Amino acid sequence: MMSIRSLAGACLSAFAALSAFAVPASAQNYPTRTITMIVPFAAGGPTDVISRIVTAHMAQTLGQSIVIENVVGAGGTTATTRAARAANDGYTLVTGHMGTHAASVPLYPKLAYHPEKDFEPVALLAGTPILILARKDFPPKDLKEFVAYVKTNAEKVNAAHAGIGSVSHASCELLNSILDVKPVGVPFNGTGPAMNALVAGQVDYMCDQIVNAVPQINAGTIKAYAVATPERNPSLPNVPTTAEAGLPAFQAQAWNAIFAPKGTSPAIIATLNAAAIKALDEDNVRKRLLELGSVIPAPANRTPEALATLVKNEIAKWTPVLKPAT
């Protein structure tokens, strides 16, 4: 006959059977209903466009809808913040890029969260190499000539970007550190805000993430005057690249990927993974991709570890760009 010792002893190891159970279980069922992605700027820019192409095909997957909330504002720490605060339970991501985790450590002190420490990584969905444009008639006719005349009229011309801390400025302020000139900064509530001002002509240059130039630039809507990667991209074959322009300092490349917030189950950000990379994988999403010019990142820089290395290291290497700036 078991005594009340053994009894009580069974009862627990049963329920603590159960209970580890019953974690994975709820993780395996996961998702259940729909799942925001919080994009931290406005409809119609990189990250947007991003997101939304990979993340449709990811609900398919998933066999859940994935509703993309446009909250702008503040470089798109705003939106981040928001995320970061949200419950960890698969529901609430976060496509964050190169601005709002990393540029965003250095140019906001009184950050309300920290990108290595307040998120899960997921997945990164894709690079995105940099452009330095201009409104269609700026009069600089090639880079040489693009930066004798910023150099020449730095305080007459101005800059648009996406806020502080966004890819654009991020990016610009690098620019601009190279050619060590500090012109108007106008800040825009993302960076489609911005491209529509330049295509207007109210701004003069930009430099911004390719998907956002691409159908501008193949429009004659505005000009391109390089890619600041080693080589040409194969959406826009007839921009060079900085280094051929005669500026190989200026090399840039941003990145878009899913966050999720700390504490996130491990098996739920394995069930976001796979969807990603089955997203990543398929035809469609990869030719909608590689026209808009982004780079689609290899196999073993989609796992939550190399997302994770990336963070840190991005963080690194903006910091002693965009400490002076702040």
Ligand code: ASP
The other form holds:
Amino acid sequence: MMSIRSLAGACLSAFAALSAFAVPASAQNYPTRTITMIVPFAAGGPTDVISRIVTAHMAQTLGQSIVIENVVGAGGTTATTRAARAANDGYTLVTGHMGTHAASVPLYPKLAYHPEKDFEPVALLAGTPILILARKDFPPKDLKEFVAYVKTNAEKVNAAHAGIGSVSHASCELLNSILDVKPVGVPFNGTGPAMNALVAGQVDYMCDQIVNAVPQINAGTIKAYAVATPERNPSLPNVPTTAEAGLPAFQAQAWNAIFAPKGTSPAIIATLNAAAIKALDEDNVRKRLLELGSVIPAPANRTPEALATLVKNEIAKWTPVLKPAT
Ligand code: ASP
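What about the form predicted together with the ligand, after the form predicted on its own?
Full assembly next; the chain just shown is listed first.
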């Protein structure tokens, strides 16, 4: 006679077999056509650059092209809303970040999506340290002078960002609250265009993800006062940390990650996650991400579950920082 335990085991295996059959044909053959990756900011910014580097390799693994669609506006929340409402068939994805999937929650009381409830996390692509940047002829020479200058000239200085709730906006809100200043904010559709304005000397300063700043800093077209992480970044060995430069309270690192609309099948999520991990392990992809200052996620942080935890923790972290600013 079958014991209760083996009966339960048999039932479980039968269930497992049935669930395997339950994977819809569309998920089994996935992908059979072009995938759209929505990038919530303009071309040339960190989110766009990271998405292009990683998806180019993922497309090879998946055997289908991945088309980047830059959908701008409202600090990335317009595009993220569109992604949340897209069909959950694996053919529309979004590259979100610390702004779209965390900082936007306290800043937009009527946000049309919830980062945790309306998305399936797919994979973390990169950690991106935050830098304090300025136009190259901005008078302060170092971070101490910057702090003094911004405080004395509070009414005159302006800070570029990629819209309310973007990484550049949220991280400079943190900096500005530490310094107790309220510069005029100058919004752009992404920090690609904001960087162009900084290089052209049209705006004074900006806090942003390291990615598209590295080439400009190395070319001397902008200034970098500090990186807001505990360690210097290997791509910018001469840029001090905020602690070294006298402002240890300002610590900020952002990230970019792929999300799919809620209800996308677990088989599709697993396929996409595996392709993203394969890309992160490929030499050329790693080299390009590292030379732009990104931090490649450690294996334990590459699962959809780890990304879900990151999103939860980031919402909890940024909500008290940004609530008073609204
Ligand atoms: N770095 C951006 C932000 O401030 C956006 C972008 O990637 O263009 O959120």
